[in-house]
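Only one chain is shown below, in structure tokens, and it's the form predicted alone.
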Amino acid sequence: MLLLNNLGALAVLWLAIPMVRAGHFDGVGLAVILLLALSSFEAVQALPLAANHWDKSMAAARELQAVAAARPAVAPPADPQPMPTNPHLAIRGLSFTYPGAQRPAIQELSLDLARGERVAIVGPSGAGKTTLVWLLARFWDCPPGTILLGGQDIRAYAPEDARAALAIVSQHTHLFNATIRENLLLARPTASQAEMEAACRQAHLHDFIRGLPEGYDTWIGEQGVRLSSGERQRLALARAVLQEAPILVLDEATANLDALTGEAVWMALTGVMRDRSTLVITHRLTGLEDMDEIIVLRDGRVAERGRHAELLARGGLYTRMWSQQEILQ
């Protein structure tokens, strides 16, 4: 394009200069003709770049069409049941194998999480902990075995209703390139300023936000890049509090934080856990002394279960994990 632009300008000069000398038009007219020729190239200068991006744009469009046309992994029931006010979570004989996998990710898992109770699921990487979160969130169906909410099979509810009963805080919480206020309102669009502030106080975030020049209207950047890792997790926690779901699921909520930041976030989590049923999924064993039950998974199976002191006394897998953690600290 640059070469054609220059050649066009030279061609205009080559043709127009003799006409100026012959008196057909003056030098000002020559300048105008030259500028018109140059500006005409500017009008089409973006076309080669558009052609260069055509293949990428078409590939992206095909991927979007494939997603839009895909059938969901979980089909909603024909006659969805209304959600109970205070759903009690119970899992009975749950097993799950990913499509194409050779062995189950979860095998014969059972647990009860009554209102106000706290249950922790621990185990090494690949033990099946996060798979349980996907099943609870209805990203996959769960035969054989049953997940019960309020005494009824979770498959009897509309998937979006079942998800609304869970407030999930994971290690990879997505934050949008928007303000703190807009990210909080994703949990409950009708929340008032007072309700947002109350949720942020529970997450130990309100004082930090109040110290920002624009407060809750502060822009946080893509994935919350303008916040520290601890502030991002506390914002995710505040969003979960604002959702007011009866069951709180903490999926490795402090996994990517340093020791001091992780301890501060865990203190905020402890305050939030007092008001709701909590399922803690983690490979860190810090802070589990007050759990009502700890379930230790290995290769998708329950290896041990009990309270913290009971498991340490047995000298099994939980004790080995605890000892390794103490050495690393």
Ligand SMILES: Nc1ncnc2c1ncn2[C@@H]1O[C@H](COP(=O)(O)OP(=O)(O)OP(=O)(O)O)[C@@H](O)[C@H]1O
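Here, rigid core means the biggest group of C-alpha atoms that superpose within 1.5 Å across both forms. Positions refer to the first chain, counted from 1. Here the structure is a predicted model, which means the values were calculated and not measured. What changes on going to the form predicted together with the ligand:
The rigid parts compared between these two forms meet at a hinge, and of 171, 293, 72, 156 the residue found there is 72. Superposing C-alpha atoms between these two forms shows the smaller rigid body rotated by 20° with respect to the larger one.
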Contents of the next structure:
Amino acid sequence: MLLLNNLGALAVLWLAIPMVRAGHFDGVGLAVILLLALSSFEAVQALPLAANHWDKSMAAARELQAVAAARPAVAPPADPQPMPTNPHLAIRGLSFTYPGAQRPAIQELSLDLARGERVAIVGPSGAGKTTLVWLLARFWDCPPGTILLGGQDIRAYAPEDARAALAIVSQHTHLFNATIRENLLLARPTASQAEMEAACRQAHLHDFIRGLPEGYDTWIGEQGVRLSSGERQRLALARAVLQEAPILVLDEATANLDALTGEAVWMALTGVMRDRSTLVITHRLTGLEDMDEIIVLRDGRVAERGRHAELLARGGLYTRMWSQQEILQ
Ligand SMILES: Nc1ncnc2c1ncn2[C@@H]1O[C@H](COP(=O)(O)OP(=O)(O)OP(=O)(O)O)[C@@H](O)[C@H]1O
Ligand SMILES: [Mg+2]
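Counterpart to the form predicted alone, namely the form predicted together with the ligand:
Below: every chain and molecule of the assembly, starting with the one above.
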């Protein structure tokens, strides 16, 4: 392209200089003609670059199409039921095996989470805690009649309605390469600035955001790389608070925070938990004294259940986990 451009300019000079000599037009005219020739190439200069982008764009389009055409693991019901406003969550004899897995990830789990109640699920790694969250979020299909929301099988609701009733802070938060504001508003696009700030205050994030030069309009990068993992987690928490869903599910929501911040966020969360039902999944056995029930999972089965004091008195797995934690602190 550059070669053609320069050859074009040369050709113009080669043709035009004799014409200037012959007095057909003056030196200024020569400059104008030369610039015209050079600038006429500008319009087509981007074309080789466009050809370059074409391949990349087509590859991206193919990937997007594959995502758009993928069939979700969960099919929506033919006649979705309306979601009640404050649904009671009940799990009845839930067993689940991942496709192709040898043993079930969850076996015969039952629990009740009434309005305003708090239930904790603890247990060693691989016990099936996150699997339960994915089942609640309808990423996998549960057997009929095992998860009930508002007395109805969760499978009777549209999957997105079920997801809207649950605010989930997952173990692996997903953040978009956008501003803090945009990431927060995903939870509730109609939220006002004041509501957004209130949610951030509850997640102990507001002061941090105010300290940024661009505040809520700060870009956080791909997957939030420009934030620390604790800040990412608190952003996910603020987003869940903003969603105002009746049921809050926290999967290791304070795991990446230092002890002091973790404590502060936990204190703030107890305020949030007061007016909704909360399922807390954690390996940190702190602040569980106020839980209505603690379920200890091991290999997908309920190893023991009860309140904090009862479990400590029993001297089982919970006591062992508790004393190990005490040693570490
Ligand atoms: N997508 C999957 N496909 C197949 N097996 C899976 C899948 N996800 C998890 N598992 C298996 O299911 C079991 C329970 O995993 P899960 O993630 O629920 O554990 P967890 O209790 O959340 O553990 P952690 O405390 O480490 O987060 C594990 O044995 C795991 O290997
Ligand atoms: Mg997990």
